[in-house]
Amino acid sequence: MTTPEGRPGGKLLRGVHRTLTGLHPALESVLAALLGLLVGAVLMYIWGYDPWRAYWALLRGAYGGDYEIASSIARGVPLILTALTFSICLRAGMFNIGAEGQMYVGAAASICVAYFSAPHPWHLIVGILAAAVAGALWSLGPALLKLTRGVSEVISTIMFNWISRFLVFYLVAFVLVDPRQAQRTVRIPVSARFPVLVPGTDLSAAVYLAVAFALLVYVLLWHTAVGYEVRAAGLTPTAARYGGISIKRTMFLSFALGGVAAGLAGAATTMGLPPTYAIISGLPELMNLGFDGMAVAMVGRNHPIGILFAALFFGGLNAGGRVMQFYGSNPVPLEMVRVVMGAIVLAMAIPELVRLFPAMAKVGRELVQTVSRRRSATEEGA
């Protein structure tokens, strides 16, 4: 009797099946992107704008030439790293939304290399290491609160974001301030800057750092025993604990690795973003990169390789969105551009949000229980 595997063409069918199965998430993302574009087109049409011209402007502004492509990649570099911060902890079963604060601290630490001199590339390497260590140290606060007191990482990382924000405000205004231009910090010296890859653009060698770290995370999580333990602890903590995996160790490792990624995002922004090479008062170049990274992680399915493509897509949206505001005789206003971009991003994130809904519901229940216990303790104390 001939088995299905032994039939002529069996290998070909199995290969097609494996290919389609492997492409399933990618096909979902493509369909979700088309749905988001369709929703954005309908919204623009209802409000009297030409969606086809607007999308043409978006495409040209994002990928219409060397300058546009370089700008899209440059805008996606810090998003790769902040997205990794969120996805690493999510793989370990935690919602770390502290990339914003860890990135602020990393950026401030990288500025400190301006106070001493060293030859290139050692000066650059010292700045990168300083930012990575600062981000990792800042992430240990929520990690220790989680491991020792059971504090929800959602609450603690939010609080640490606010603390780091106002701490860096203070450092920029009073400690790291440039005595000649009080609206910014001292500038990163030339010997500590990432080389610019395309003259006339803001694309620097920081992109190599982001891609290398993403590949490192991929190898660590999917091709090492430590990475297997992290993912097992995130999928089924009880089974992983009975299997001899230390949940506390995986949590600590994921927080520290995520903090390193966020610190590197700060370094990439201060040391690799011409022409400023400093932190401006009010942190406009850093603001919201950590939160945008969460959306990038969702669109990239919380996979390091998917995050690389999602960050390039986000960078293109940001670069092309500016062109939509000035293209043609009926340009799309900034508010409508943001609505369209939000519709596209939300549509692309829905498949991953559906997959993560049970874990999100669990975190929500833990928050409600924490608030209820604190309220009861307060009432008993009163």
Second form
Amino acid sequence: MTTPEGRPGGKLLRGVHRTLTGLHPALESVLAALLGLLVGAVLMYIWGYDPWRAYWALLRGAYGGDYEIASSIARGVPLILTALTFSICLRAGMFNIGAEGQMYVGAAASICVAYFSAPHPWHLIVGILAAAVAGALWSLGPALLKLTRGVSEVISTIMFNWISRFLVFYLVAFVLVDPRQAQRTVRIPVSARFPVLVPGTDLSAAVYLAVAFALLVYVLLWHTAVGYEVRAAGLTPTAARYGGISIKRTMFLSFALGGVAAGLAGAATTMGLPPTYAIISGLPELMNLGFDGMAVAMVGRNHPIGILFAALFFGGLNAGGRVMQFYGSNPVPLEMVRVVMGAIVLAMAIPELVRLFPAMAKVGRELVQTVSRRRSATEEGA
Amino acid sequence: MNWSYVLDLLRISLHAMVPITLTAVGEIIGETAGLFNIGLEGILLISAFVGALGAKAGGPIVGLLVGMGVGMAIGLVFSIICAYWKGTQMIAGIGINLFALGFVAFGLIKLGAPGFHAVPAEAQLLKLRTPMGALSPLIFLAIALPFVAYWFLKRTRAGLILKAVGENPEAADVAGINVNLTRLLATTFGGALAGLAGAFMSVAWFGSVTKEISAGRGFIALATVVFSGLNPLLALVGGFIFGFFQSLATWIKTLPVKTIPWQFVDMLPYIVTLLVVSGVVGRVRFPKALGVPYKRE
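Compare with the form predicted on its own: the form predicted in complex with the partner chain:
Okay, now the whole complex, with that chain kicking things off.
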């Protein structure tokens, strides 16, 4: 067999091959997304909906115009940040499922800016910092338990999620409550709000914060010594330890950084989401953003740049899902979107998804062949 | 302080123990064979929902069986992805949990009442009348099962095979054991038990399904597995401890005197879980191949 280099145009072939293998991960994400949408369609069909109409409404509601695209981006903003929480820790070799709780705490902390006044940019910055610090502090609990007692972060972050949820329920009901409207907290004053970018939509300048933080994480992980250590610790802890990398330090760092991201996600939903600029009791605007972030991280292949694209897709699912649930005579509830997300994540768990399709096709072909062979055999016998 | 209050507390604790212990025993079997399923929370949620539907259609026993079957099916999908296709177990588990959140919320809306669906009284599993008050028969199953599982893991050949597959899949493979099939059977069994536990919650305990009926019990069951160090008998103890604190929270909330805000009372089971787990970790040893997909060289 001749190698591509040996033939004219071999260089080009090699380049194409490299591009294709480089695209491979992105292709798998796309396939997983398609698989998830297919599962959603099948379920909708079983429950008596029209999947085509529903997905058409979703697509139009997500990317059908400037307004729709703006709200898709707006829905993606907190997801970028909670996805970073999960993927930073996964890069360091840990499963931080605590973005949900860290985000609640960050959101509650950012509300505190309502109690004092400051000139415009400073007021906003203080709120951002408060949320980031609160998120980081809340993530230290699981990190400390892992360091000192060896408690699995999977269990501790989940328990912390529940604890912070009830803590924020309490804060919303008794401490931060608006004396005039008991069902929500005090509102963020105008001077501490992210300015709205597209009038009439809920896209605010919080998107800059999220994108900047994603780029910061990219630079930190891939272009600094500390980031190298974090990634090395995640890839092969034993080798990293022999190489003189402190696993404890990288773990602590990744948890703190992840906590900051989740805290910022909280700030983005209080200071950057018109028109409420407050936490409503029951936390409807916050609930599940942390878990959805994990799906975004997975589809974004745990890479900050990938996460930006994945967040645009999932933001679109959420924004379009809102349109879908008012569309037509038999509208599909928004929750269908989360079913699709779950199926996508399940598909993402399968390594080499791309190779699975040819394998399944092969099994199918063999089945058809055996059946036809048997049939012809029986026909011959008869 | 009235004695009947204490008896109530004990009775609710015994009920609260059932889902945690059943799920934990199933997960112990699965982890012994080397698969780590954090999708238990999702299995509990889905099977509570479909169990309620099954009970409405064909009575409580059908409801329990439907819940068990669906749990089994999810366990099967999980193990095909993780044992045969070498998928990442943690991510597959997260996928199951996300899917369950959406599926049940969606289903509840479809049934007409967002967030809540009642199981009619005639479709609920009858409770046994005992001197302690009405007890669900599944309590006795949850107490007996850990003993059976203990005997199975320590005294039978199949239990040994399970352990070998979890500790050293290469050696097991050389000895002629089908590693993937063993893992598949163990996890599917674990899924069935989690499914039964989920259906128990809606059909034989609460008498209704909500979006958050599982309330972290799947993860508390995982904590119980850690606490037990893969010993089913300790899982029974752990299940009772965590069940007790969950009921204590409910119990405090029903007391006529309100001193602590309910939000802090509701935190109690999760804080206790953290404390207990951080107290026991370190002395626990898990199978060597836990969480690692087995690939033939």
